[in-house]
Amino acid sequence: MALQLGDDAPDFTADSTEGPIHLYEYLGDSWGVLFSHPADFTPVCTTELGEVARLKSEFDKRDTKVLGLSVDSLESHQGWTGDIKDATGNTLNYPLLADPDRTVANAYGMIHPNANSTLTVRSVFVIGPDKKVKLTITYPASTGRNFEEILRVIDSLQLTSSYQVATPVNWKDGEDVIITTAVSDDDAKGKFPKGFRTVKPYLRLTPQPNR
């Protein structure tokens, strides 16, 4: 069965580019990235991987770890690591997993037969300080990921956990934010003392309460 959101992360340990990974361990109360890719040698995971590499600090900046993955064997992973750097101009700065057995595959469902029965599809899973999946996607292997969109959605996911809020449609991080219907307007004015607007009485949107 599929991953849902709000199960608990499958834990593994792995071996990576970077030495064994036991996920737990190397989480601790930090964020997670989990992202998949069909092979390595190939143009669009080249690419994706590059971008990773140079938005690592990004990822930094939110406590965020992000890892890697494929089925190849770790002696494919760091023959590649060379062609990354010479196709994106970035060196590989984060972990990436070999799962020759699938094990991680299979516990995160990123296998799926009817698109491609041996290799992974290209799965997102971020994981929270709880070791909850709080949020899954997943492309097919001729699509490459917008990590930038990935960034966005941790923004939210991070502000969201910690207030009563939700985000609109498009949302970037300083924009205004939506109290959720849970919050009547008399308590709103205690827990929102930057005030509201209400645009409807189930949409009200106040200024980013961690800014």
Ligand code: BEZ
Contents of the next structure:
Amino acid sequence: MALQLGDDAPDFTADSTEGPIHLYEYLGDSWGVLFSHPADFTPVCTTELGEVARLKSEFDKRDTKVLGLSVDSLESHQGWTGDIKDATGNTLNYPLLADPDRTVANAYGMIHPNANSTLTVRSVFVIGPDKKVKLTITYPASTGRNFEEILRVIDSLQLTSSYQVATPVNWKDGEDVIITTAVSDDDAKGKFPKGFRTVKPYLRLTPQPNR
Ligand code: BEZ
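I would like to compare: after the form predicted on its own, may I see the structure of the form predicted in complex with the named molecule?
To see the whole picture, the full complex is given below, headed by that same chain.
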């Protein structure tokens, strides 16, 4: 069965462009993003890998370690990294896992046989410091991902893991958040000293508590 939210992220050891990676050791107490690519030397993947390199400092700010994966070999990856720099202007600055025997791809359900029996689809997994899967997204091979959206979700996940809040539609870091219904109005007054406004009894908004 496909990995679901709350499942343990499967641990693995695999070769990468930065040497062998043991997932749990690599992540340590940090958050992680593991994202797969259908194949090396393909156009959409090239743009995605360059974009994640450009955004690497944003992931670092969120104490989040990024890991790309493509089922091709390490030798192939090493050849491709030059193209990624040429095409996007960004140098690969995070590990790209090689998975020629598809051990990681199979453990994470990254191959969708009805789409293509050998290639990984564009999967994204956000992994928490507790090594549980916090987010899964699956895109078709023909659609490049929006990694600003992945950062936005990480902001929400990190906030909601520390406070009894949820984030509304299109929320961005710094905007008002929703107090969860588990918190009574009386408790909300103590927990959210900046105050809150009640739109509906079940929809109460408060300034982002860690800002
Ligand atoms: C691409 O990265 O451009 C791509 C890879 C596999 C199938 C379609 C597009």
